[in-house]
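Single chain ahead, by itself, as C-alpha cells, in the form predicted alone.
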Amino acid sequence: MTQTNEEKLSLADGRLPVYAANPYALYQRLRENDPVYWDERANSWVLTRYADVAPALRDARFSASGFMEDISWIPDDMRPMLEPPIRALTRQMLFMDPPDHTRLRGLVARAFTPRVVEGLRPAIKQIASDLLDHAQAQGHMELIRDYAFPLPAIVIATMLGVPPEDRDQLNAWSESFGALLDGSNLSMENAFLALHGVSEFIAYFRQIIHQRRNAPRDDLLQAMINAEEQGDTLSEEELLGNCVLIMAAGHGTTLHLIGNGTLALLRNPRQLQQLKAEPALMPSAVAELLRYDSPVQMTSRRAKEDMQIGNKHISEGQEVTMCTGAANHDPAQFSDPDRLRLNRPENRHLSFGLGIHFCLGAPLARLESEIAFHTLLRRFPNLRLASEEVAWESSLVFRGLKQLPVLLD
C-alpha cells in the first residue's frame, strides 16, 4: 500500500520553514491524521491528543531512563574525556525513575517549596526593575538578551550560589546541554562540541565544590554538598549533574516562557489592553501564555512492557515521544485552543508535564513570569515591536526566540 503525504508527516517537519513559526499546524496534522503515530523519522511512537498525552505523562508503566545509554559511537580514544560527563548526565532526575528519582528530587525540593519561593519575591522584583532601569537608560532593548535571559539567569545563579556575572558562559553551556537532549538534527561534529561544552560545565561545577568543601555557604548548592558528603544521599555523578540540570532548567524554560509570552501580548493587543487593565489577571494570564506557546514542547519515555495507547500496540522498549504542545492545542480539551485567551478557564495546560516528573522549578516560573511581564507593562506601557519579522531557535523541543527587538515608547 502507498503511503499518502499526510502518512508521511513527522515531527522532524517541524524544521521546515512552514511550520518553524507554527508548528501547531503541524500538531493538527499529525492528531487529524493519527494521534497515536509511529514516526519513522524519528523511531518513535508520537502522542498528540490531550487525552493520551496526559495520562502517558503518570504512566508508571513508561520509563524515563535511557538518556545516552548507547555511547558507541564515541571513538575509543575520546571515551576517556566523555565518558565522565556522559555518565553525569544520566544520573540527572530527568532522566531516573523511583527510587532515585523520588531520593533526589526529595532533596533538591527544598529549595523550591512556595515559603521559599515567594521569599524571592523582593529580590526577583529588584532585578528586574534594575534591568529594565538600563534599557531605559540605552532607550531601546532586545528583550531576550537585555531582560528574559538575565533575569532568570541572575535568579538561578543566586539560589546555587554561583556568581551571576558568570551567566553568559553559564548559558553558553546551558545551550550544549538543551543540544544534547533535543538530539534530533546534531551532526557527530556539533554531538561532540556540545558533549565538550557539558564536560566544561561540569568541570567549572566541580571546581566551585571543590571550594566549597574548604569554606562553604548557606546555598542550594551547598545543601546538595551536604548530602553527597553523607554518602548514601548524592553520589559525585549525581551531585555534578543535577547542578547542570538545575542551572540550564532554571533559566533556560523561564527565558522563552518571558520571550514567547511577551510576543504573544504583543500581538494579541485586545488581550495585552485587558491585562493592562487588569492586573489580578496575571497569574490566569501566564498559565495561558504556558499553554498558548510552551518553551518546552515535547518530551519522551520509554515503554516497560507491552501496552495500548488509542488502538495502538506499544511494545516493550519502543520509545514513546508525548507531545505536550500538540496537547496543548487540543480542541477536544480546550476551546478555540489556537486563540489567546488571558482568562480561560480550567486551564489545566501540560507545559509543565504532570506526575512524578512534574516541574520542580514550576513555582518560581510562574514567579518570575509574573513579575516580569508586570513589571515590564508598568514600565513600558507602549511597549510594540520594532519588527513583525522573528527568528526562532532551531530545536523541536525547545521553542524559543533568538531575539526580539522591541520600542519602548
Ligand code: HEM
Contents of the next structure:
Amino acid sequence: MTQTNEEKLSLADGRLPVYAANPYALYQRLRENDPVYWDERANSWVLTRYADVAPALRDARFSASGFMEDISWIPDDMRPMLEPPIRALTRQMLFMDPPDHTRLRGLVARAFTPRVVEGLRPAIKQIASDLLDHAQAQGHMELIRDYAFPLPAIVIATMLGVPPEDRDQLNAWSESFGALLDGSNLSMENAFLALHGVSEFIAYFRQIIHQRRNAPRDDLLQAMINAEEQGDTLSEEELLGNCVLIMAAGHGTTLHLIGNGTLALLRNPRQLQQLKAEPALMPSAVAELLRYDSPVQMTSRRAKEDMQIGNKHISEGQEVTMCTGAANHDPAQFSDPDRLRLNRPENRHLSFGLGIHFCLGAPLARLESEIAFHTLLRRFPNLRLASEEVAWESSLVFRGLKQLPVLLD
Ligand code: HEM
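For comparison with the form predicted alone, produce the structure of the form predicted together with this ligand.
Below, the chain from earlier opens the complete complex, with every other chain and molecule after it.
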C-alpha cells in the first residue's frame, strides 16, 4: 500500500516553519489522522488525545527512567569525564520511578514548601519592578532578554542561593541541559558539547555544596543538603542532579510562560482589556495562558509491559510520547480550544503534567508569572508588539520565543 502524505505526518514536522508558528495545527491533523500512532521519525508512539494523554501520565505501567542509561555511544577516552555528569543526571527525580522517586521527591519537596514559595512574593515583586524601571529608563524593551529571562533566573538563583551575577553562565548550562532533554535534534558533536556544559554545571554545584558543608546558609540549597526524612538523606549525586534540574526547570519554562503569555495577550486585545479591568482574573488567566501555548509541549515514557491504548498494541520497552500540547487543544476536552478565553471554566490543562511527576515548581511558576503579568500591565498599560513577526525556538519539546520586541507607550 502506498502511503499518503497524511500517513507520513510526524511530530518532527513541528520543525517546518508553518508548524513552528502553530504546532496546534499539526497536532490537530495528527489527532484526526490517527490519535495513537507509531511515529517512525520520532521512534515513538505518539498520543494526541486528552482522553489518552491524561490517563497515560498517571499510568504506573510506564517508566520515566532509562534516560541516558545507554552510554555505549561515548568513546572510551571520554568516559572518565562524561560518566559522572551522566550518573548525576540519571539521579534526577524526573527520571526516576517509585520507590526512588517517592523518596527523592519527598526530600526535595520538604525544602520547597508553599510557605517558602509564598515568602518569595515581595522579592519577586521587587525584581519585576526593578527590571521594568530599567526598561522604562531605556524607553524600549526586548521582552525576553529584558524581563522574561532575567526575572525567573534571578528568582531561582536567589532561592537556591547561587550568586545572581553567575546567571548568564548558569543559563548557558541550563540550555545545555535542555538540549540534552530534547535530544531528538542533537548531532553527536552537539551532544558532546551539551554534556560538557552539564559537567561544568555539576562541577559548579559540587563546589558550592562543599562550601556549604563548612559554612551553612539559609536557602533552598541548604535545605536540600539538610533534607532528612526517616534517617534518609540526598546523596551527593542526587543533590547535584536535582540542583541542575531545579535550576534549569525553574527558569527556562517560566521564561517561556511569560514570553508566550505576553504574546497571546497582546494578540488578543479584548481579553487583555478584560484582564486589565478585572485583576482578580489573573489566576484563571495564567491557567489559560498555560493551556493556550504551553512552554512544555510533550513528555515521554517507556512501557514497562505490553499494553493496549485505543486500538493499538504497545510492546514492553517501546517509547510513548504524551503530547500534552495536543491534549491541551483537544476539542473533546476544551470547547473552542484554539480560542484564548481567560475565564475558561474547568481548565484542566496538562501543562504541568499529571500524576507523580506533576511539576514540583508549579506554585512558584504561577506566582512568578502572575506577578510578572500584573506588574507589566500596570506599568505599561499601552504595551504593544513592535512587530507582528516573531521567531520561535526550534525545540519540539519546549516552546518559546527567541525574542519579543515591544513598544512601551
Ligand atoms: C511555567 C513553568 C513550568 C512548566 C510549564 C513546567 C512543566 C513541568 C512538567 C510538564 C513537568 C512534568 C514532566 C513529566 O511528567 O515528564 C515538570 C516537572 C518538574 N518541574 Fe516544572 N514546570 C515549570 C516550572 C518549574 C519551576 C519554576 C520549577 C522549580 C523551581 C520546576 C521544577 C520541576 C521539577 C523538579 C519537576 C520534576 C518533578 C518530578 O519528577 O516529580 N518547574 N514541570
